[in-house]
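First, one chain by itself: the form predicted on its own, in structure tokens.
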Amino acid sequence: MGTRVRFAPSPTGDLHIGSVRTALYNFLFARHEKATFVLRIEDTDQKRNKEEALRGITDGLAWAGLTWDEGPVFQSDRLDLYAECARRLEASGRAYWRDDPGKGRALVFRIDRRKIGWDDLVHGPSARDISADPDLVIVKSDGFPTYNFACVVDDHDMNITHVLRGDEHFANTPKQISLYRALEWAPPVFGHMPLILDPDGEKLSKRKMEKYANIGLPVVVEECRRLGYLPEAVVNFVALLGWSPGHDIELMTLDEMIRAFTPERINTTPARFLVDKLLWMNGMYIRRCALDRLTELSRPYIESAYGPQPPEKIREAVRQQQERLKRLDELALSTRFVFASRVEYDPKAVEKWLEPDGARALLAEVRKGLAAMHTMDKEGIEALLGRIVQEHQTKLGHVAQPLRVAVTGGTVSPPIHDTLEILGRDTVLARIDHALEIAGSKK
């Protein structure tokens, strides 16, 4: 049968940062060892499933790059598969009834009173003593398994050779194995990989979503995306949380990862989400993005603004925005100069550039030259800020911020001919009309 690993998440939110860990980390080995790789939906607690939620995890997967070789499998298309295993324990006298109060009658397993060891993948030789802990229910009175019951049964009956999964599954091991023990089945090797934590030292919670986005660290998935990370970013970044391939490699593509990855290199200690870390990354990848790919990307984040634009005209603004660019959604904001409809005015740049004496003359000056220009081009704009400059005998800062606050509304743009490239002739001398008018009339 060979080696077969498995992702099975449960349909009752957003996917997780976390998840997506566990699922990378599942389909590197997977893929490294030529092997399966399952994708499993636990969905036995019927309260609390969401349709939306199980999109969101075959979606997610999709955007990250994770395929999967079979699935996915439902759990609550197995019941017969747990009935007839609880029937076996029951029969072997290690499961029994009880009565629980207003939770009504459930099955409940006697676990083995003792300390039970396993060889963890990623820890090494582990052990629990579980004499202390209470006995198992396996399945609860709506005729569901739980977790640890659903799971061991799946596994054996998928053939599952190797779990990889959070250290917050620690404690169910030893309970996993006494079911394993109890049914006569050989249980797969467990390995535990550590918890991700939040910049404070705290485990990544959803709960934490609002304090979060003050800034900017997208703790599921689909924040991801509406931020504007790349999924190979967030794949390379969220494989680094726990793992290292060694020799200080922090860029790595997919098939990089699974040629270098082995279970034994994760780590057995917390890893912290840093978002500058992402944030650098994201800006990498964005840097090393085909435009045109890039460009249909951006389009929703740019369209979303400021409403449908020409396709070449979305094409080079981000084109003049890639190198600086850390997340797509900081679009709306720097491309604002190009597809709004009027300029806002930072007043500090206005008051900075267009105030002080001589900054209207010079703008003006500026103007008349580009009016007269037959092709507004890279070498028209320089070569007529070269002449202001050298007759003026002053800076090319003097002429070059004033048009750009001008013309955008601020300090920070593109390359000065790109700008007004983009812009167009019209729209560049009406804008500097306009920034004439605000510094004359503040006078």
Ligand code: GLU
Contents of the next structure:
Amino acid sequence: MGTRVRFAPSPTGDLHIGSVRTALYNFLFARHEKATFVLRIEDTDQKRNKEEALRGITDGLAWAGLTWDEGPVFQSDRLDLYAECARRLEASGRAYWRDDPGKGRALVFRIDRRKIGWDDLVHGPSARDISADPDLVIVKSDGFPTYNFACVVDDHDMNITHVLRGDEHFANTPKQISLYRALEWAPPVFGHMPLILDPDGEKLSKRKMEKYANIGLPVVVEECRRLGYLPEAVVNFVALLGWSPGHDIELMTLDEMIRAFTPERINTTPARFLVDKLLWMNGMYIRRCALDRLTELSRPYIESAYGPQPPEKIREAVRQQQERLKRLDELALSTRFVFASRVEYDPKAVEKWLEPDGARALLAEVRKGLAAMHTMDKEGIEALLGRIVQEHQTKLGHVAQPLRVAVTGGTVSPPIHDTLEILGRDTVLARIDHALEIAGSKK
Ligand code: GLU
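Okay, that is the form predicted on its own; can I get the form predicted in complex with the named molecule now?
Entire complex below, previous chain first.
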């Protein structure tokens, strides 16, 4: 059947960033090896309905661009298979029923009382002595199999050849190998990828979600979207959380990653989630993004803040921000001067640039020039500002900054001609008049 790998998430409603990495590494391995990639939903623990359980997973995988070849296979559809294997273990004396107080009767597997070794794809030769471990519950009192049992039965039944999963399952592996031996099956090759730590050096935890959101660290795919990360940036970033291609190039397409991916290059030490790096990568991918696509991705961020807007205006606003943007959700603020109906003046900016002596006179002169211009375009605007700078023997900042504050309310905006052009002359002149009034009234 050839090489076969699987991604086997438990359906928790959304796709965790660690699961994205597990799916990605299995995907890269499968595509690199021309292997088959199976999606299996481990839903014997969850009381959700199937569609609901699947949606968070398939939405997340689709968003990340990760495709699979077989499945989804649901464990809840395969209870007969687990029951049959449980009977075999019972018949051979390797499993017995036990009354667990308060929990009912469970089927328990007698684990091997010895040291179990395996050649880990990532860690190399590995071994653990499980002789002191308790026996393993394989069927719970509700009749459902436990993770370790269903996982072994399925990996065998689906002819999985390589199991690539997180280090949190390292301790399960010798128990699972013990089950393979008892069922007289050959175990697959195991590889365990390192834990992902948060910037504090702690395991990523759903309980710190709010803190993570504040620093821009997405824990689940939904959060990646909400914060305005592009899928290709997240995938590239996650790929390097515990794997390295063996050269210094960090920005890689999925195809480049597929070509370079070998599990031997997965690190054995925990990976730390560095938000600054993700931000940097996202900025790089935003700059590379075709404007049409970036506009489509950006629209929800702008329209949720300011309501429906003309497509051309959104496109131009996005074009103006593309170079400096690190996350799409920044657009709500950085395009406020374009889409909000009223300017909010930053008192500090007004004090610094509009109140000093002479500032308003210069601004009034700019206004006159703009009003008299045939068409208000880049050349005309630059020529006008240049002429005023010359005539008054001053610096460009002393002419452009008061103008910027007058039309945007603050000191940061795209190049001044872009800023004026996207607003249009009527709005520009009205805002200058308004600014002159407020600044004047303070004197
Ligand atoms: N459902 C398990 C998990 O999500 C799968 C572990 C495995 O890959 O064996 O952690």
